[in-house]
Amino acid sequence: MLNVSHLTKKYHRFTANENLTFMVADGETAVLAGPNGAGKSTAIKCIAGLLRFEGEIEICGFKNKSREAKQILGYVPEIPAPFELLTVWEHMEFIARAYRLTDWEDRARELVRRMELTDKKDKLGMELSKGMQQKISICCALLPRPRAVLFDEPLVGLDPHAIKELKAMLGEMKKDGTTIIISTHMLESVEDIWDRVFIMMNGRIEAERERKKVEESGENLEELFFSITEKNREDKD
């Protein structure tokens, strides 16, 4: 579970986030959407503890920044940043480490196989494509089995391959009680896989929507998305 309350980050006199609070139960998938700017990666950021900020995040019972809450958190970065002279193979070797994971080859293997990085598992991080990079990203991340899953734009740059088996692996973890938030400005990419919904704008959450209220209303979540954005757009003018 994680527990959002009052979150607000400011840069100086720019606010990119304004006391944003929401919750994401176990077992379920909620997406951070909005246009880009709208504050969605830099509320990512404060909840997988990279940027200081003010308010309050709790993962499963535990702050944010707390040792207990990091080694049960996954996080996937919008831009890959592997380490350039790390092979795929040591990248999960490393997180093993990290994460002092026990028995951990068989499903290091086994995530390599589904991300299509078997052939490449003694390539280095410098030698791959930004594609290939996302997929070790991926990897690191679900690698520990997190309780709790960070996703930044994850399938910008990953082919239909990768994207279908990353959607099968959110199915998976969603079913073992993982809690899962997917930040994106492209509702088409997560339609069929969300519980949850947050509309961001100008660093707000504009509206919040579940799952099974949109679809007993009729309501449709793309015109909802432009309606709430282009209506934001408009006061602004």
Ligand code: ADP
Second form
Amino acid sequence: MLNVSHLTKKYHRFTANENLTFMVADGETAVLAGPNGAGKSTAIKCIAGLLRFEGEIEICGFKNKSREAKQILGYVPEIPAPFELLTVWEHMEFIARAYRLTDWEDRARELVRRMELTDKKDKLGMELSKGMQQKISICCALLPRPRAVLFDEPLVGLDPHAIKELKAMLGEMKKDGTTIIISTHMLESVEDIWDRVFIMMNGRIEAERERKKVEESGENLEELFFSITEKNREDKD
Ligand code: ADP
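Next up, can you give the form predicted together with the named molecule of this protein, since the form predicted alone came first?
Zooming out: every chain and molecule, the one shown earlier first.
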């Protein structure tokens, strides 16, 4: 479960997130949607505990910067940053030690296999392509079986097999009750997996929708998305 309450983030005088309040339940997949610059990455980095912010963020009842929260939170950044001089398999070992995991090898092998990195497991981080770096970043985030996981634009740069596999993994995590947050500027890329969507523009959440209600009402989400994001553009012009 994720609870964000009155999150405001300023970079000097520029407000990148303005008073965001939202909740994502256990087993729910929430999407932060919005065009480039809407403030999605900033919100995700605040939730991950990487930035200073005003407001309150709790992961399963723990303050997000606490050790307890960090132990149960996974984060896949938009730009992967593997260790240059660790191999793919050493990344798994490193995470296992950092999180004090026991009996992690089978799961690590399975993650590496599903991301098609098995034959690259002895390659160094710096020898991997951008897409492979993204895959190792996914394996690292998921190895400790996080109870909440943040994906910043996870589908950009992945090959179709990895996208299919990642979506299957998201489905399995959801069944296990994991809280999933995905940011994207392309709504259609997540149309088969979302339960709740927050449409962001200029640092604010301009609309929130639940899948069930959208399906009942027949509302067109894409139209809503463009009515919000293009209206704001016109206001600026
Ligand atoms: P999104 O992920 O939706 O594309 P970001 O959260 O990356 O948006 O950025 C939101 C706004 O904050 C943008 O206008 C961006 O230029 C600005 N911004 C992001 N990071 C910084 C930073 N480190 N310093 C100053 N401004 C930043």
